Structures are given as C-alpha cells and as structure tokens.
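Here's a solo chain for you in structure tokens, the form predicted on its own.
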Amino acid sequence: MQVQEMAKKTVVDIDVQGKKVLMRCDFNVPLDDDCNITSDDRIVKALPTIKTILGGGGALILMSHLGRPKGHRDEKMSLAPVAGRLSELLGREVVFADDCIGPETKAKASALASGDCLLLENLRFHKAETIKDKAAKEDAQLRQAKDDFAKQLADLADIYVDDAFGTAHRDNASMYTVPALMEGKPRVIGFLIEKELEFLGETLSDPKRPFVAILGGAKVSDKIGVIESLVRKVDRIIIGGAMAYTFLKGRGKSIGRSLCENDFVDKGQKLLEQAAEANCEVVLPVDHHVVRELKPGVTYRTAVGDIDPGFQAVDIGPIAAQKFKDNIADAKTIVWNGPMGVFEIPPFDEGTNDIALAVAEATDNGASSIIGGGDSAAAVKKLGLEDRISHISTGGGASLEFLEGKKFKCLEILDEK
C-alpha cells in the first residue's frame, strides 16, 4: 500500500530561543450555551508542542479556528475560554488578543518576551481565512484579500510551526498561504502532526490482516473517494450508519423513509462491484432499529430486511452487531470511521457502542487500530475505552483523506528533516 513520505522537521529540529514562533492549533473544542468548555481534550494534546517551544524561549503566538461562523463575528465561538483554560493548564498567563490581525494583535505580538504566549481571535471571523485557493485563482479580489490576511499573519513571527491535523486537509490561508509566505524561514510540524503522520503511515504501509474498515455516518458522498481506495487496500469493509441505506436501497431492498442519496445509488452499485473485483468483503446491515419518528424516547422495532414504508432506520439491529462484531474479532489492522446510527439519541447508540467495544477487544487480542475522529472517538471515550484503542486520531476529515491516498499540500511545503 502507498502512503505518503512526510518525514517533517519538528520543533526539536530548530532553535527558538530569542524568537517569535506562529503555531497552528486545532482549538475546535465544544462549548455549551454559556461558552463553557465541556471537553479540553484538544487543548490537552497541543500542549507537549507549546511547553517545548515555550521551554526553548521562544515567544509563541496561537491561532486557531473554533466553530464556523462564516467570516463574520461571533462571540458564541470566541477563543477567549480557550485562552483561560490554556492559562490554567500551563500554570502562566495566557495573553489574548481580540482580533487575530490588525495593529493591537501585532502590538502584543511584539511585546512578548522569552517564555510568553499569546493567542489570537478565532481566524474565522474572517472570511479570508476560508477563501478556497481554487477560488482565488480565479477571483484577484479573493486572492488579494487572502493574501492580505495571511501576510499580517506570516509577518508576526520568525518560525511556523503547524499541529493542526484536523485542518491539515484544508486550504485556509492559516495552514498554506501564511506558511507559503514565510518561504526562507524555519517551518515545522508540533508532535500532535508527527505523531498523526507516523502512526497512520506506518499501520498501513504495510498492514497485518485481516485489515478491516468499517465506515458509517450519513453520506456516501462524503466517503466515495476512501471506499473507492479502500476497495483495493483492506479485506472487508463493513457498512453502517445512514450511508447504508444507499447502497441497500441500489441492492432492491425497501428502506422506508430511510436517509438516502438518490444520486449516489448507482455509484454505490459500482463501489459494491470494484469491491467484488478486488476480493473485499463489503458487509451490509440486515437489520434495523427503526422508528416513525425520531425524537427522544420514542418507541423502535426491528426490522429484518426490507423496512415499511413510514419508518425509517435510526440503528442497525441485533444480527447485524453481532454479524460485524464476528467480522471484527479476528482483524489485525482496524480503521473505524462514523457511528452506526443517531448516536446522538440514545437508544440508538446502541450499535455504535457494540462496535467500540469489538474494537477494543480486538486492540486487546493485537490488532493495530486506528479510529478516525468524531463520533466513533466520542464513543469509544464515552466508553472509556481511549486506552485499550492503538490510535484516536485528532482529524477526521484528514484522516479519511489520508486514507485516500490524498496529498497535504500545506503539509507538503513544510521544512524536510
């Protein structure tokens, strides 16, 4: 299997002391309705980075996106509660900055000494942050005003150093056009990337097997170019979640009011194909919980095979969990991506969480596994399960993007060790 060589400098490669260092984080944490912190998970794992750097004298300055407010101002998604929590952790005052360019954030920005850390305003306030350069090239406004932003951004700091994986598949001007712009000076990768890079490359440079995926959530359109990998790379891939229901649908089953996308029926025929071709297993739900309508507390049944028309499926039943548990339990390289079902309301977690459990004891029995963020990582830590799981990575979108095969371009132009 092909994966990409990205053997990256990291912050132990170069010398920070008496130097301004712009670090890109992935401070994306959920807060509740009062801008409470309800998990600090990801401030947590960017923290190994920033003691390193803060520890060599350096000045560090922190960018990070939080939410999407879609360029415009929100305090709902405001970085201030980040800058608390980061204070509390490290023990020292955490400057923050209300705007993430503009005369007062480079005014503080140069005022740091040695040892001092600030962090910026959310990026997406701006709409500059998210221009797609595909856009910019085609628009000299778009590309003007991405420039700009990105420019008051590079011009603060001596050194780039990037730990945003779950952003490492994405063209925002704070992971290409800000490091593209400081061509000449040092720019790494923090540990939180490292780590990403040389787990996900080295399990499936060359996988032990059975290598099994196991992919859910809603779309297939989301997941079309990493079945249409996958297909060639792994033994068997099981289905779940509403992307199933797609490819039921292809396969002449009755889905009720299932999620569908009608556009992609055919396409998924096709995937089932390629995966014959390729001696992969594809392994489909045959059962499923299923409800009128969906809300909290409503009564389910199971349906085997075909659904009636009014319901529509919310969880996989009893003999598909059982089905994929059986097709778990003898992998050596495991990669899960997306729920099983709503796993948001419960019951109908269910299924979700009999897949953690399969892949931990599959972990416990020697397999390498790797889960691929959101709601599948959500469940195995609602679980407690993070310990007895190989690799919880911190991107789901790069993850599955990695998996593709796909090349990181702001990756890419990163200093070589």
The other form holds:
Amino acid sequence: MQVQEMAKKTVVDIDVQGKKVLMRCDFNVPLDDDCNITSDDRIVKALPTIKTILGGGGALILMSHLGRPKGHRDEKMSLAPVAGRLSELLGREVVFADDCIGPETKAKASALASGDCLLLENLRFHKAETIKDKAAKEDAQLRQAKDDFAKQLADLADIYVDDAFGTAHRDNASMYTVPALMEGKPRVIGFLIEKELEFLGETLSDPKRPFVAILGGAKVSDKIGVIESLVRKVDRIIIGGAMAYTFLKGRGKSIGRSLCENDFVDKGQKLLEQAAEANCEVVLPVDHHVVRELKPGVTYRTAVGDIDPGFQAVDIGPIAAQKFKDNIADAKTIVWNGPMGVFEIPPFDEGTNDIALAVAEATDNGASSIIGGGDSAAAVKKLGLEDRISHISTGGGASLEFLEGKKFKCLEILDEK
Ligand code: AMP
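Other form of same protein, the form predicted together with ligand AMP, not the form predicted on its own:
Whole complex next, starting from this chain.
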C-alpha cells in the first residue's frame, strides 16, 4: 500500500498519561557562528504535538539531528540552544541530556515525571544514527552498531512519536530502527507529519487541473526520479534554475559556462520525450540573466536563446519569467521545489521572486499550492507570502520523494487508525 493511502494514528489517538513518550523531531535549526538560533521556525512548528503530549500527562523525551556532524561530537552542532529556546516557548524547564544514549541519559529519562520534558543531544554525534540499512545488511558489525544504538533509544520509552517529516525518507536509526524495535508499543505520528500526509496525499490522489509542477535548483540528477513520475501526473512542468541548462544543452543550445551535468544531458532528453508522449508540456527558459563571474554587485546582461562562451546563467530572463507566470496563472494545483536562479545573491533572486508571487496569486484565485524545499520556502517567507500558499512542506527532499510515489518505510511501520 502507498503511504499516502494510509491513515496513521496520531498523538490524539493514544493515551499518554503517565507514559514515557519518545518523539523524533526536526530541530535542525539554523545557527550563527556563536550558536545562536537564527530562526526558531522548526521549534515553533513542533509545539502543537509537544503540548498535546505534555498536556495529556506524558513524560516527553525529544530527539533530533542538527547539521551533519558525521558521527563526531561537535559543539557547534549541539542541540543545547534548542533546549533553551524550547523552555522559553513552553514556559517550563526542558532538561537537556548531554548525550542521546548512555547511563546518564537513561537516568534522566527514568526520572521524568508526567508533564516533564527532556531533550537529547544531537543524534548524529553517533555514527550509528546514519548507517544505511543496506550497509547494515551487508556488514554484521555495522548492523550491530546500529541496533545497539537504536535499542538504547527504544528502551527509554513506552510510546514512539514521529513528527520529523524532513527525514521521513531516510532509514536513520531514530526514524526506522527505533520504532521497529518498539513493536507492540504505540507508534504514532505527530501533527506536522499528519498535515504533510493529508496535503501531499490529497494533492496526488485527485489533483484539480491544470496541475503544474515548477522545478528549479542546482541539479537534474537529484530530481530525475520526481520528474519521471511527474510527467505522468501533471499537465505542465516548468523548469528553471541551473538544472534547466542540462536540458537546454541537450536541445542543442549554447549554454556558455552555465552549470550543466554532462552525464545527464541524454537522460534529460529522454525525459523530454517521455513528457511529450504523456502530453505533458515542458516549459524551459528562453532567456537568461548571465554574468562573466558570479559575485555580489556584478553587472549582468540578458541573453536570449544562446549564451556566449565565458558567460554563465544565474537567473531566468524577463521573457522566461513572463512565460512561466502565464503558465502558473491558470493552474489549479501547483507543486514548486527549487529556485529559478542564484537567489541568495540579489538581483539574481528576481526570477524566483516572480515565481513566488505568481504562485501566491494563483492560490488567491483558488489553486492548491504546495512548496517543498528550503530555498523556495525561504523565498516565499522573505516576501511575506506564506499566508498565500496552501502548504509549505517541512521537508524538501521528503516531499519530492513523496511526489515521486516512493514508500517511506519509517512511516509504514507506524500504527494505522
Ligand atoms: P537545490 O538544492 O538543488 O534545490 O539547489 C539550490 C541551489 O541552486 C541554490 O543554492 C541556488 O543558488 C542554485 N542555483 C539555482 N540556479 C542556479 C544557476 N542558474 N546557476 C548556479 N546555481 C544556481
């Protein structure tokens, strides 16, 4: 069965009173050089599930990753600042455990009373968290390491809650091995994942048409699977960002020094053929903002059609932006993942901003819009358009894999209604 067809039990379907509840969150917050949290968005979003558990009399143990410490302790990626911020937001103490496993953590978890909250240190300080199941299957030592690590986490609690959609497509120990070891105990989802499944699932099961996908960002290779799947589902695919140049090169255009994945040029052309067979229109940029060297303050010019050698495309041009907007205006379902250019360096954010506004306007006119991916979401937030988008997914990669129709095994094993 597809994940999107399953109705999963949530925290409101179980009794947490007096129980130890282990909850996987996504507290992968941005930190500055002094380890101050620069956006507490992810902590705020987790509050409804956290408050429901604490309000229901559960003793809550929170776990998350932050950044990519690659299995080593790195104070710059400690979750300690998150414990501080969460305490402020909840108006009560959140105890912090210096390690996510070990005897001291076990003691802290055992000491929790009903309504108490404990946050464990970054899961990824341990290599075992990210050992892939495929590697573990082939190597007994790795399997043992992953199982031992997961067992220590599983033994902390009576109930497992998953509210980390951003990592739902991964087989990390905390996402899959832990709930697998907790078989027989309640294993449910939180409100964030519930909303993701509802939105993404509904959109896919019966999309209002025209159904338009907008894809951008750096790499075609990351998005091959989702494009292959989308051409069979959507009426139009708009492709911008660096990934467009791999397609344009295949169509015989000169792309200058624009980013291009040469290994994927042929594959890109095959995808365009598949799209044509499926009656899915593919809209590529016809003009581009180009620079000799990418740096802040550099002057750019607009290239229509071919791009001269020595120049690199950094954003879609005005004709492309208009064409993209026209193709979005009448959409009734929209999924968008990835920026149209190097949006971090203004003015090369213009194309991305245009698209964000067009998606918001289409939503005002009745479209259902879903934005996945940190960059597109950031563009929408920067422009203050969040309230004019139907759903901003908390997981970029996960939402893409979901749209691709992949099964998430970490969700499949959780309890159904
Ligand atoms: P992704 O993680 O694949 O969604 O890619 C996001 C990144 O793509 C952003 O950091 C953008 O700066 C980058 N990007 C988008 N368009 C271009 C372009 N035309 N040239 C270089 N980088 C780009």
